[in-house]
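First comes one chain, alone, set out as structure tokens in the form predicted alone.
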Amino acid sequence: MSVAAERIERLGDLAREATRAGDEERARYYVRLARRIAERNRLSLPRRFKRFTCDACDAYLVPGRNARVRLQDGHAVVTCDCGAHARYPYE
């Protein structure tokens, strides 16, 4: 794993304990700096990173906190505070 994989997984756990103590700008500010360097170093993000990021405003997604879960015909459905969905398929 490259150093900069590494930092990448450092920096999504650092954003989900940002999330779960209440400081949301925090988060969004590690999940900027991950991207960036995902772009930097033409890396892809972890699935569990991509997962549980918001595209639009950059929040890490807790579900039940900052976060919606729906089920629908073979697909889950992940809504953002700011409204933004995201649709994963599931078996």
The other form holds:
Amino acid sequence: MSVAAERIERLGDLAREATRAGDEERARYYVRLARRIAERNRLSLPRRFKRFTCDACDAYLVPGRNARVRLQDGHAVVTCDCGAHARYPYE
Amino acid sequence: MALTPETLPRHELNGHWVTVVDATNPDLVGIAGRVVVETTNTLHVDPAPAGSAEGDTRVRQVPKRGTTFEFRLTDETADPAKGSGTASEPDHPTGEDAAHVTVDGARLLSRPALRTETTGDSKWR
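Switch over from the form predicted alone to the form predicted together with its partner chain, please.
After this comes the whole thing, all chains and molecules, with the earlier chain placed first.
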């Protein structure tokens, strides 16, 4: 794994911890930095990072704290506190 | 490319325990804590371990230029295989197996996202 990929993974962990500790602005900083690194190094973000970050406000989503996850027929809908929805398929 | 003393200047600094061992501004010497925010020219150091209510809880902003940092690398952060859940826990200067890496702050002068790029891992370039 390259340094850039490791940085992205680490920033995802940091963002999750920051959100759990209640510091969502710092989590946004980590998420934006991770996205910037991925962009500069032409890496795709890890699946977990893609599914649990908000495309609209860059928040790291922790279900139960700042996100709701509802299962629908064939897809899950993740709703951020900012109101943005994201969907991903399952099964 | 694991996080080693060689790759540290190109690697993620946020979350690591750092101590200011030397600085042109003597007031900065001795600041220790986790790096929480990195900017082009500064590091923000949070001295409080998460959850504690000690006196010095202010996040200190330390310029990189003219400062010598000592980073503490633990085994868990150096080992990517088991790093995912534990790597971001607050590091306290307790472990005996930690490696201490001294870095001149001038080597870190770069925008955080660009620091990785100066020398790549890629073989074909």
